[in-house]
Amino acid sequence: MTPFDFSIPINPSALTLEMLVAALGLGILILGIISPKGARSGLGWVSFLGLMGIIGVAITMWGQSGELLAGMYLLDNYALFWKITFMVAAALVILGNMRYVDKVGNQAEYYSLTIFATLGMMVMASAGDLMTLYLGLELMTIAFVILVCLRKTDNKSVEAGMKYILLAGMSSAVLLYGLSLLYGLTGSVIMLDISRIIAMQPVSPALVLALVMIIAGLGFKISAVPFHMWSPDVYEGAPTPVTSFLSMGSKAASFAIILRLFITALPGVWENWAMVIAILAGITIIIGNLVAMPQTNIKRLLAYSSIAQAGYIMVGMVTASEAGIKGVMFYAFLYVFATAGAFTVAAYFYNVTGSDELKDYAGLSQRSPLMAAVMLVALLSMAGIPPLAGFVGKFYLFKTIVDGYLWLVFIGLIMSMVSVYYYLRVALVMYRDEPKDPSPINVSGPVTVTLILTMLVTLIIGIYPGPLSEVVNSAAHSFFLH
């Protein structure tokens, strides 16, 4: 039986979830055609409901297992929490952005965009084989180029997105080279026959570059020291929406594909990487959060802090085990939520003032108490600090590390202090200062819904993580069931 057989039976509610957000982005597209141009502020709506009762269908699959073409794309529950979460980013961020997006314009580009690069993440979520991760890696990717240049005359979106598609054409092409170097060395690309070939094979210096190259490639997408070159400049030159996404959704993506490539085809070569990953992590928090301290603009100290939060969610990979891919699932799941509140507070305040400068951020707690609320507690979660969210996902992530690289531990303690510092200058600027211009900022509904909930899941998860970390349970360990 080989993975191009297609004599086997194909179980097609593998696809299920595919399909419908395929359907729902090309209808979005096609809607934008059709439609009047001043009727096309609906389509976030439309697009907000949508991704609602795609997540609805995906609840209910809960539970299930299956797999198409023998082993090329898996559903489990592993898969399954990776795209509830992936549409759940890509539902705050329209949602909280509609307004924004109607100032700019190119609305059904936007919203059928960001549903092609959810679609992109689910494929990667529950790919099993090379090919077809790589496929969604750049469906993911294409479709955020477009996306990062959205506002084509803006002179900063313009050269984010010349910078965004250089860089990420060339980690593709590390990338893909050591992928098919690995094919090379196995002869096949679905993930657990490579794994079984890998096994009675001894570590070959072909096999330690493609997995320098994978790493690489990969280290470009999480934005991992010293990958991350790119990052603070896309992501203040990207309209801030997509910034948002961009942060989170493809954070998250590019994680649940390194899980998913390194314990399940590469077990045994994993485990004599561990301290490579674990020194990894600790540079890339260390950088981020050093180098975040001096930001003066609000949309680049979050790419820093978005640094250093894939430095600490990079733990959660060191061992490999159950645990740290239930920290890593944890805490991916509650920086989506802290990470939405900040940005959408953002891109409303540069919707009316127009800037992104900190120094502008004076009090906001005066002219709108919500956002400055929504902005405190998403920084002070993703510093850690309890009884928010964030403390509780660091927890689980250090508390699978402490046998054997205390170090490590240490370094995310201390620098979980060291960021404190610039969160909370923030948070000084915004309650502390006087205003420039004392007029109130007048939140519209989508916007307050998204502030609120982004809030509330914030602090409901910090205070309660049982719920959640049951159905992280599950999926942690359904990806070992295979």
The other form holds:
Amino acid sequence: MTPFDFSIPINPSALTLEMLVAALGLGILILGIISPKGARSGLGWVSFLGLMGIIGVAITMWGQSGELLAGMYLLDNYALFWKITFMVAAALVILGNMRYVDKVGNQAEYYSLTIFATLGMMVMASAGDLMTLYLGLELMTIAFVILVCLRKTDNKSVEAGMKYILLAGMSSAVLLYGLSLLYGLTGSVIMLDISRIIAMQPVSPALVLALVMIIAGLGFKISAVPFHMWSPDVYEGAPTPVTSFLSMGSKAASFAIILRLFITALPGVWENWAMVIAILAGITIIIGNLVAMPQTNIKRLLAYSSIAQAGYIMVGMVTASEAGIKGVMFYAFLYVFATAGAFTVAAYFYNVTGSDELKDYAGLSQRSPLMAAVMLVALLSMAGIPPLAGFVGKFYLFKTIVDGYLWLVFIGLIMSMVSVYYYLRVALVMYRDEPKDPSPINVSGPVTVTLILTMLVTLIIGIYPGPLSEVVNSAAHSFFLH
Amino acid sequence: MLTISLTHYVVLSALLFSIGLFGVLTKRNAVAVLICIELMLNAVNINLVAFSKYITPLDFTGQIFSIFVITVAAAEVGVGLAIIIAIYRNRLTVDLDNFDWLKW
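I have the form predicted on its own already, so could you send the form predicted together with the partner chain?
And the full complex, kicking off with our chain again.
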């Protein structure tokens, strides 16, 4: 069956979520043009409530399965879980940063592009063929590039955008070349067909080249070492809400598509890529954590920490098993909350003080106990300290590789301990040092809600991971049913 | 007599891709880097169309893929040039060596 056989009936209700998100994004854009300038800060609430509504619709669709256009678009709990994760991430970013965006201006562009980036991620989560994969990826990337340069009179912001688009363009081209070789070798772009055909062929040098290029192209998106050089610069230069969404949404979506591509389309050559991924994960964990240590800018510190986190998540891919997929999804979900907490604090702090430097965080616990507590919980969760969610997540990830990759478990353990050093350094500055300017910071209503929500979720998943674990189990199980 | 086969197309595409990659890594002018990215994408298009003709002659998957690539590349260049204009207005240069406000 060819993908362009238009006699196959398409069930449009299968695309409900994507259509709703696209309509929301376009609606915000139109509202932004027709509403008076003073009323535009209300757009944040419209996008937040719209996203919450769509998340509600998504939850009612739990359990759906099927495919559109002969496997070009896959619908299952796996894709649905990721879609909900992306929308939750977008909603948290919007809720926590409305005042920051009002200060920058361009509300309509900001909110609609955030939603379009979310749409791109959702398309990636469902992509069942190489074309859909590429289109979702580029929709997300181009929306992000524009978001990164949102403060277009700020040189740092535009410079970050320039670096991002040049390197993203190059990595997309490398990825595409790999995908085109894959198409040439198998004669198909549908992942399920590719996996069938590849299993019958001997491993050729062209296939190895294709694998290398695909790993390099996608490794850039998840900022795996040695393809990570862009991320600290872009994270530092971009407006903080965008950095926050970039580090959780873009990374999670890239993991969603990497799992789909490697485990659905390329399981036949698993022994050729498993070791490469394991080694990349090890290097990423080591470099990310070591370079994070001397950082003095909070956004750069969080950037390197997120590189290290990507390394941990990659560990779950190595075995290409259901348990590994479960670990990746579990970790990605709680990573969204930890990152949202940390970056919301950073954005609000910048809003009040105009600084991203770590030394200015001195005495934050006296100026705003809530912000300091949220930052502390988020960082400790990323470090994997036991009662918090990060510990459970790391446990699920590393449990899958105990047989056969013990060295990677050791790297993960040792570097987790190393990471406690720089996470606690932030805590020390916040709690031990005396503030230079002791005036209290008043946290506005929506930000308080975001902060408390992220903190509670991180605590509750850590103490009581059962329900999320079951949801993730069901999602990981649906992955193999096509 | 020499006939053009799939190998010729693939070699051409590999050469074009290598030239583009080399340019991206060595050029210091932002516009030139964008052009080199276009070279890489066009190498991909040659690949896709050639595979479509020789490997799956009965359907057009590869050709349709390449149309998507061309469309997306146009969007990407549009954004890229807009950024270059914005940065030129602020800094009066498009030389990448000068963009060191953020540490590379």
